[in-house]
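In the block that follows, a single chain appears as structure tokens, in the form predicted on its own.
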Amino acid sequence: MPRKLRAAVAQLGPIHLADNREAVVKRLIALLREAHGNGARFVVFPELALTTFFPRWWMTDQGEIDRYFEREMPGPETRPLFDIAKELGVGFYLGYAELTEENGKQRHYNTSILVDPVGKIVGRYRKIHLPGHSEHLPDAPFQHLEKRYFDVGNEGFNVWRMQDAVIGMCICNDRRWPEAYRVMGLQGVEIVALGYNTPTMNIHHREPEHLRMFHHLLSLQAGAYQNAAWVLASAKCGAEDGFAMIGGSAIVAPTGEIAAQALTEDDELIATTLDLELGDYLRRTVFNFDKHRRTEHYGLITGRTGARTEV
């Protein structure tokens, strides 16, 4: 029997400074809106989608970093969109930055959630990847401090059976690092969904700006082609309050092929069927996991961190 998913991703414009969650929860009920009258039943927003990319900025007071961060999802300023999926029956994808306590400390994760066509909370991921630095670069453009902010996540990359599909989530620079993929591929993942940031320059080297979009798409791609599975990639870009962040908010399909592609750093819908036995069809012959991996050779993956050599 056909599978068959109607879903889209939700790119978001600049988010200022001044902009404050409620307006922001608008714009997302908005997209949300939009995707359920073009049919969608899953929608991905982005990476941090309720408040700007606050790692840009060098912070001492931890007050001052704290107000960035959800102590509750939903909470108050969120319910709305909660309570707006489960009148259209539409499940999505959102990311945000969590402060919770664990073992009587408090802890601060980069947190995305998988909620269902009735509002409920369903999955949670917290970015294992972390970019960028933790001390003060003061001659930077702009600061990357994602290190300092932020713990590692602690629960590894899941997976989660919803609206018919096995859904994985991962968030931004993890979409870089093909081991995000595969562990999520060995579960049988059919979508991956992940929110990104991504600045438009490379504050530790000059790096020509289209490199930043080509490497974002071949990354999506071949983790897309190599898991056979779907990808749902959803950016926050544009400049917000003068800083750049690259769009490209993509739908890739298990070939490795772009089936949709937002055109503006703006609030932008982009929306496909997902044909979920594409997936299956390529992991019962090139990507037969059981077949052809050969698990004795890749020992190093995880026995080792860095790269180095020894002959």
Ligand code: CDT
Second form
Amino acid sequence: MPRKLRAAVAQLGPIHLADNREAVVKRLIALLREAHGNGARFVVFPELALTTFFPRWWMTDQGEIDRYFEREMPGPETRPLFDIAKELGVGFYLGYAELTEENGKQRHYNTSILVDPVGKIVGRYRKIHLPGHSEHLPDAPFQHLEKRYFDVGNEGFNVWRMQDAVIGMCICNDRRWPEAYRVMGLQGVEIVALGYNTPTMNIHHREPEHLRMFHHLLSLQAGAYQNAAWVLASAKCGAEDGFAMIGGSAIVAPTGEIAAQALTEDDELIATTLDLELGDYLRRTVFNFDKHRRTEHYGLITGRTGARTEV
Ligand code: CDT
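Cool, the form predicted on its own is there; where's the form predicted in complex with this ligand?
Following is the full complex, with the preceding chain placed first.
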């Protein structure tokens, strides 16, 4: 009997500064119900799915910044999502800003969790590749202050067994880094779940807008193929208070092919039945890691961070 899991990606349209958590959670629940009606048993929501993409705003008052963070999960506003997921028997991935305390110090993480079909959190990932900058860029059309508002994730790239599948998580900018997928690939990942908020404009370098979508899909497809895994990528997109972000939520097969892709920049569900054995032939042949990887030649990958030319 081939192992199959019907799964959905629940893309979110914009969340504006004025939108509150209750209204957002209602949208998440509507998508969850739609996914269940579609036969899906696992749903991927975006990065920072409960608020606007607040790193675009320069803020100096820590109290104001902390309003975008969750101190508990589930909390009073998110509890209904967990309850309905449990009632429907649907597992999910959810991205949010996490405020916690470690060794007496407050820590801020860009986090995602994996919740099983009985509403229990079984996995947590804290974003490692934080993009953007930490200083104020007054001349830029908007900010990208992830390096200011978040600490670098401290729990690595892990995988969890849930719903008879090996599931790994990463967040947005991580999808551009082959190391993120490979660390999960080396743990036998079958599904990589990820959420993203990708501004349509690159504030660091002017480039044609179409490249944003091209690089997004290129990264998903390469990561999927080279690790023989399904990649489920969920956008928060459209114009939040006038600031545009790309859509293009996608389900990518282990072959690197796009199995489903969102068409809008609004709340939209896409679903596919994942054949969890589709990647097996790649794992046995071209990407048989045991047989073909040459770790004795990969030392620089962990030994050196930046590129340096010595010739
Ligand atoms: N949220 C996030 O990680 N966004 C980044 C923007 C990169 S440009 C600063 C991304 O990789 O899509």
